[in-house]
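Just one chain follows, in the form predicted alone, and it is written as structure tokens.
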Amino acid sequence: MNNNPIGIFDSGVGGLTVAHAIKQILPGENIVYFGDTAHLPYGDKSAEAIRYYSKRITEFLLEHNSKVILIACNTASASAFEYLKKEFENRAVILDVIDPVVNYLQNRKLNKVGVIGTKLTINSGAYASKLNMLMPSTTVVSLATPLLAPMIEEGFIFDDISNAIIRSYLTNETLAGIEALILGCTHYPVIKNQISKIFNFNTEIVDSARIVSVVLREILEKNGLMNNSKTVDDKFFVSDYTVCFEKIARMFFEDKINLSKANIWS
């Protein structure tokens, strides 16, 4: 299986900061992406219906022979991982962004962490109950930021609109103090170097893309599963295509994207 691709998925563009860092630190690996671009953004879905669309991207991403499934999106994560690993663990590994990120804080002495994210995953609770229980000590404050994903997809990165919605969430009261700040959805850290500019730099952003891409090397190490080809044949496919999706990916990847799109609900 050594020579099987990392399949990751996401709602959209997200998860190519997870996909772009992986590269980083593993060029040996082909990677499979699946952007659910139809269906974005998942914030604002059912927990039933997000396991139903992981579900179906995990048969995708295994029908291309993966090795791993990456769930790139920390909504997905959040409904979804457990229901992956249920189904599919005899099949592949299967890795969520939420728990490297808790695992990476917990030996850290933090006195307030902050979380933002997608609605679904704000009220899921995910972060705050897993870091409560490693933290007991560390006060943990969320806020839903919904606009964020859908401004990103939508190409609204770098203007007075995007700076705009970012300064009206993230001056919240509910984030003063805070030392640290979880990105809690894989789109963020396209916007990251914004983010810590309203923090003025002070407060450590954590992104989940490098610290899930160091603990997907130790997997691979750990199961004998790396592939050190230098031949890199990657595929990107979305669910629907989107001017923006291309944009982002090339920004990431430059010219080195092979993508299609991949009609998986019909």
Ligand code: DGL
The other form holds:
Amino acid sequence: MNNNPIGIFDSGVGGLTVAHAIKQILPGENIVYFGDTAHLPYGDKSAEAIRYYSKRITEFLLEHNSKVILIACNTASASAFEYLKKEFENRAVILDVIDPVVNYLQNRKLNKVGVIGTKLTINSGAYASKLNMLMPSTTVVSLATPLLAPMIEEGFIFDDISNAIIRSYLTNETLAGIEALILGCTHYPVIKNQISKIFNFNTEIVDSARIVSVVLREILEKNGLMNNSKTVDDKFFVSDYTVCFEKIARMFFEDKINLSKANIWS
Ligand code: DGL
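Form predicted alone done, so how does the form predicted together with this ligand look?
Full assembly next; the chain just shown is listed first.
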């Protein structure tokens, strides 16, 4: 079991931010990544649809012997985590990206925290309700920023269009005075610098990639599941091939990426 890979999924390139952090913190682990590019963006779909997609993708990752299923997508974490745990916990460790971030922040003295994410994540209230429970004296404000994930997925990252969209969202009055901003979508670390700039680099920008990787390391250690392999055997799958996915994947993993299309929806 130790030599088995970590299964990771997202709607597209977002989960690569988490996969990249995992490779840095756990270099002996191999990963199987699935980007459901045929269905992105997830953030505009219904929770039922996301649960259906998540179930089939989890089965696919289990067919590749994943010892852990990491839901590297906030939208799927908000809609499908409990469901996937119920269905698959007896076959693999199931890990989401929301709880680790909430637990990471819980002992901090913060007056006001902002959360940005997809419509489904924000409307689910997952961050707000969990933070309110653990940090009752902190005001939590949430803002849906639905254009950001498709914008990143289309490769608009360092240009005037992306800067205008980022500015228009993040100067929203709701976020005024926040001391920390949670990037409640795994796509957003790709534009972390531009986001930080809007807040003059003096608001803490919290992204899940590193936080989740540290939690994953603890879980693997505790359960005796660590792999210290010297051979890299990472696999990347998409449900629909897109040039942008490949381009962004290479930005994170250089040429070492083994990308194939998996027809799990036909
Ligand atoms: N990266 C995803 C998330 O963390 C999904 C974005 C989308 O497909 O709408 O929510």
